[in-house]
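One chain is shown next in structure tokens, namely the form predicted on its own.
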Amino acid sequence: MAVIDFVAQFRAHVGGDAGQWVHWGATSQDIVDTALVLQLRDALAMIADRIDQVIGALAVLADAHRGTVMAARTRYQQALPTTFGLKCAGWLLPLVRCRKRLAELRPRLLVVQFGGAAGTLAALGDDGVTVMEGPAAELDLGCPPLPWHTQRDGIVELGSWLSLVTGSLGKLGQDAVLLAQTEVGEIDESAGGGRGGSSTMPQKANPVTGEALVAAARLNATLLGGLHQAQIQEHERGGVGWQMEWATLPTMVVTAGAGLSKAAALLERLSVSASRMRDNLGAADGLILAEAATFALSVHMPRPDAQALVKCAARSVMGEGGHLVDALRARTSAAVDWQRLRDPASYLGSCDALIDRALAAAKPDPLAS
């Protein structure tokens, strides 16, 4: 392997007597995962600037939108009126999350490698220890409390973590790719031009950036499971899982680190149509509006009656056409402000004070590495 390369160079550029003490006490797999740790290191250095970023971007967008009113949707139907400033907050926290995660996991993983050849630091005699500290304090990494040869639980930490920031930025890629659908239309991650476009429809921009996303999810999800196979090492030192990590770590950090910097961009270039919004709620039909209508009927009745009035008005809107308000006030005489409940934005419940919840939580703790 390359370390016995670099270690015949390093003696011989040390030279001399000096020389023979290269290396000593130490093996391969010490220095490939130390330079591991060093390099991961950089690479979520990285990584946290870029969740930042895209955490900063969101946030701008759930304040700025907290009065664009929207379809919320759950099972890909219609539900009730929400806002995009609070859909916005929702993509937003569980990357909050992921970079509290990070710095919870960075002292569990950031630490040196240096146990000998059975991990018993036996070359060394009594002093072991001793000289484990010294490369952990030069190299400003954590000296763990012994080597940690075939216990990769923190290399397995890492790939879940990863999975975990790549699975965030899917969501709201798969999220974005739906509101870009040309019945839908609500956004458009191509505002500017220039991407997604189609080789013979050029008509379509496609939601290139969001489906990436998504593949990047997945990737990293798939590759996950790999991780957790490579854990399962042999004794004191193995070598089938060792190289199953350097088969998939690299792939799911440069995924994370790649899916960030595409997340941020698709924020940035994000074009958000509140009118369609607004038009996609379905003014003509009001149907979106049952559930506020029955709790303002309940005030006036019984709810299961308020809940059995409001479904047979709905179900003559959808036969006959019309607007559920009217087909409401047709058939009861109850007090209800009939006007402001045919307004969608009437009905957003607390969706203000989340959004002032979820922009606290994304400030950055002062006291997080």
Contents of the next structure:
There are 4 protein chains.
Amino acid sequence: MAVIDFVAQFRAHVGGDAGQWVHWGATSQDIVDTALVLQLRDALAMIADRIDQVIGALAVLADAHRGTVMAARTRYQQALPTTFGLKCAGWLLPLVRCRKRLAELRPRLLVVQFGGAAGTLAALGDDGVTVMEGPAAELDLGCPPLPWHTQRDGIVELGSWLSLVTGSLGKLGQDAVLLAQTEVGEIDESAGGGRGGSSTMPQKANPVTGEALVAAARLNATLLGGLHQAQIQEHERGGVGWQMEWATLPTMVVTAGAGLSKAAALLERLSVSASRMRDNLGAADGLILAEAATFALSVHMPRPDAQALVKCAARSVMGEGGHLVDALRARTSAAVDWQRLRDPASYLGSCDALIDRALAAAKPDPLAS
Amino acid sequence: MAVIDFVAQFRAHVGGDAGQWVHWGATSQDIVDTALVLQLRDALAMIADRIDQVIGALAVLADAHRGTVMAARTRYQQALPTTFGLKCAGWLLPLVRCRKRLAELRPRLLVVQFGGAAGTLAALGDDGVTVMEGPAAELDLGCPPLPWHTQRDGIVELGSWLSLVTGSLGKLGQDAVLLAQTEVGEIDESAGGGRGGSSTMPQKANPVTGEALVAAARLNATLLGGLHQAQIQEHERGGVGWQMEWATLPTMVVTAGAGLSKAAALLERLSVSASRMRDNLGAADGLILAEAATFALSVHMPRPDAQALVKCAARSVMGEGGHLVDALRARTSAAVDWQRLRDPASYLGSCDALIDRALAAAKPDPLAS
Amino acid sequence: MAVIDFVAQFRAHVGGDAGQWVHWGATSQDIVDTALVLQLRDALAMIADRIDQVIGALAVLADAHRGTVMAARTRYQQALPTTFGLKCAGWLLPLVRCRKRLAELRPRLLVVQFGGAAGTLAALGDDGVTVMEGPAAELDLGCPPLPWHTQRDGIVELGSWLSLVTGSLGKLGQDAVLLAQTEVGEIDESAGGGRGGSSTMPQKANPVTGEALVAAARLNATLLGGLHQAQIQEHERGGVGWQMEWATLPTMVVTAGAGLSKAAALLERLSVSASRMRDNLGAADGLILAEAATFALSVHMPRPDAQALVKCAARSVMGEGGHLVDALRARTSAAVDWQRLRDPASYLGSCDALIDRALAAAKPDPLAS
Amino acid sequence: MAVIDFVAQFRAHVGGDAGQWVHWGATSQDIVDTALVLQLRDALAMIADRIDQVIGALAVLADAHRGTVMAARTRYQQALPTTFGLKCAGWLLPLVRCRKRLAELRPRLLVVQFGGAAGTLAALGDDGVTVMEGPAAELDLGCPPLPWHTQRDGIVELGSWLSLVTGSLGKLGQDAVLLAQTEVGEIDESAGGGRGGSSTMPQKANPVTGEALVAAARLNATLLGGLHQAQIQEHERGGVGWQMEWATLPTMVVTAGAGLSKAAALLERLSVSASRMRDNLGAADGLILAEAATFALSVHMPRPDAQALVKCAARSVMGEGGHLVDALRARTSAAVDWQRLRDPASYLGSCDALIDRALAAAKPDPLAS
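What would the structure be for the form predicted in complex with another copy of the chain, given that what you showed me was the form predicted on its own?
Let's see the whole complex now, leading with the same chain.
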């Protein structure tokens, strides 16, 4: 392995009597694992910055689109009105929680590995722990209770976190892709940057970044399964688990880092069509107001009656066309504020208050850094 | 779904005018998710107790076996002497860290879900957030910034944690299985409880619990990959992701809980053969002392010379038999304390100090509960 | 294990001198594995029938909808015209290939397991192989070259096949879900069967079966990873791998069987809206004809010029509205058959011929049964 | 994408009027997928050769070690005698079956992809299928019923096969690692090639190749889960699934190819210690003969009595030492051929006949190529 050659060259470089003390009591894995931790510390600093960047971009969008009314969709069907601002707030919070989780796992992960050939610090007599504290302090890493060469829960925990980050972005990406469909057209990630690459189909605006975020999430979820398998190491060192880490973790780190960059770029150039959102809301002939109508009518009649009335009116609209509010007015003399009911923006519930809560949670946590 | 029927019955039970306010503004998923959280709270209390139990058992073993010298094995090969106490300390620490992680994730997970049909609390006008605080307080759950019906990072984080727990036990189980092999025979999990179930092979002591722990770890690692895929929910509710949770999370919880019970039982009835451990150490004709010899000789000669000498002596032993110490004495006049070198127990480095560190870390954290 | 008790009872039932010959030379796993194979044979017969049923339903739809023009969509964007018939033909062929694969794997899977405690048929002296042929013939199973108790490739191959089946259905389900979106509305799986279960949102037609097919595919893909891990069995029997099979394979079989039933039901009650398909095609203001226009113009001018012209016209339509054909006519005097170009049905290429090829491939293969 | 630039350069290279016909009616994915198939054809030829090589090496070992008696181990415990030849035969057969599977899947996989932008061959009028037959013939690939750009079952099936190959090798690797343990020492993969790389522990013979085979199996099993997820493509092309293929399939191909090379190398330099195998058999004081004794005694007494007698004798040996045969002789006057019973080689059942069956199955199948 590379460490053996490195040690030989380093020892020659040091030379003389001192040279023989190079690598005294350490094993190759001590060097590789500690180097990995140092690399991860740098990578996590970059990733944390990018998370902050995406959080910042989403916070701006959430605030700016408080009044951008659109259809909430459950199980691929228009359900109720919501706002694009609340949607952004929804994308935001898992990343806020991931920021907190990162602060929690860092002290477990960023520790030196130093145990010698079998984790006993055998070659250092009684001085093992004291010697271990040296590189820890030198490298500004924590000093773990025990060498962790075969107890890889810190590494595996990091993998889980990386997949949680890409999963959060994957949900954002999936939504972005669905909103960019030709028939929906509520957002466009390609605005300003050319519309896809098809020479014969210039009308297309391929949601390439949204798809990349979903693929990143699915890839990391896949690799995470393998990384967790790698926790089962044999005795005081197992070659299988270690190789499984090499084959999964680096890709997971890169995928998370790249995913965050892509998400930031997507949000920066995102074109949001408030008019298309409003048109789509109306496209269903007021049917999306069915729940609003039910609750509005429930003030004037027992709720089961209100539900039955709305169901009847909705069926009429689905069968013969027209607008739900008109179909209701023709069926009841209840003193409902029909004008207000007709406006989806009047049935947004706590959208605004929820956005405020999300923005408050998104503020940097002074304890988390 | 069950919730619809439940609500209908509950409404009828309440009756009268009050009945129509039952489930007002809530959606089925609000009930199911909040119920899930309540179930998880109970399950996690049980799991936490079992973790403490396993930690306790391992701490006792780590302390009791400080002096039980055995072979450390790297890549399935005897490497250096270690102690069974240190091995137990190694199994112990990931669980200690998992206890800490549980304390950290609990406030993220144990929150009420209440958002109505699309997460806007639409039917509650301006009172949505205030109403949400009601069941949270009533149920002693946290009140999240936003409904989390499509932001499942809390659930997925729990899955990762469960797999981290079973992975930690899987490493213990794998070691136990390997140590119980006929040719190793250093531990026996079946002592006192009958030796396996074979009627024609009474000599067998199948390590059924150790194998079960490995299987639990591999199963949860597998299911975790699917649970992370489930984070990609569409819009304001996706049926695919939710079904994927149902197909993975309950099994993961049960597997972790059962794994901990099995581990506790394994440790309780574990028979440790200190004599077999010592015999196995010697079985290699002192070859396991090669590193000890190298460092002992390095005091008297340059380290490369010491390494070459040990290599030469080891080859002789591997080819022609004999004991490494004798082969060395025949090759050098260095004033090594041969008697001390011959004793594996004199090359245990920091085993004891490391066990102390592990036991200190294992003490219950008053902040973690 | 259950086998031990079963053997004891069966032996008592047989009684007398003959009783002692019961289970002579067999081991529990022989019984369990052979029983598994018998169960799988029955399950596969059911699954094969259901595959034929789905193939049949898709063949009918493919033929019936040769003329149902709709938008082909690449990367979630309308691309070119196609037909719903070709879409059904696409869903059809993987199942046809799965039928063939099943015929190929059956002789490898449907074999007796009989090896005794370690796969040597030790207790049967020289008669082992002859005795093995007995139950094979009796049960109408193949007689494998060797006992396969630790060589599980036949089982794992079956798991791969099951996931290939559910994956094929998952693609169908994903398409069905996307086509059923409120804004697309080209198919409706809920027609005739009530529209979802929401009491307050009667307008919704939740694509519950489509989602279930996607979930089935993702679940089996997840479990398959674990089943392949189980192929690594230790020595002449490993408990871990065997337990991993138990935790994955039964669910995979049930999921495939249920998925096929659901797919058959989905196709049976599927409502296809040819008018909505045609409307959606036109919704893009003729932009979906961009490629058709390019090739039509390429007859009259160099292809790069044609591409540039179409791109320019498409941009005009996207910016200022209008129809692509009009925008082109305003920009060229080429003698294109504009009337024909305006009709998406005139740019269907080989849709019909491809459907014929698919239907020919779907005919039952007399060699496959 | 690279295809766009390639087409532009190729078109310029062709030049003139002919240039505009370059790529006429094809889409980038047609080129990429067909190129993938050509690469896979080459890779599979190499992989098939290596499978033959490993099969050949195992056949030689199976035949050569018919008489090399060793312990069969179930659940990590010595169970019965077997031969190393039968063990090799066991490793052999899954690869023989994989060879057959490869022959079966090849015609499904090795087909041209040609469908144009949406799989309708739109730009080629009525000539689409005829044109598709051209490159198929030219490239000596099959011509599929339909373009398969979004029906990826052929690719996914290949992935399953690759993981089946590495899984078969992983079982071999796991066994090799276990047999090479210090305390077992029955095989040594490092003979002749230097013993591991540890400078301070020259006694170690790290089973690096065996571990690499297990890691290869676990990695491919992991990636396979992701590849099966990729089967769920949206509509007429989905970016997510395609990217998931890129992130998994190439590694799987390389891992399978490398695994086979490693396995061939392992088998070539494998040192088998028949004496250590025999010693380990005896190490258990004849306990491994318990089943043999039971059946030998069953000729002279009812089988339950024989079982009870052997159990009693075995307990005595486990508690107080001695050899099982002596303990039995002291407890019965039955006229058992004690001399014969004492020899593990007399209780090998059908080992030889089974090896013959495996070798017959391993002969090249003239129909399979």
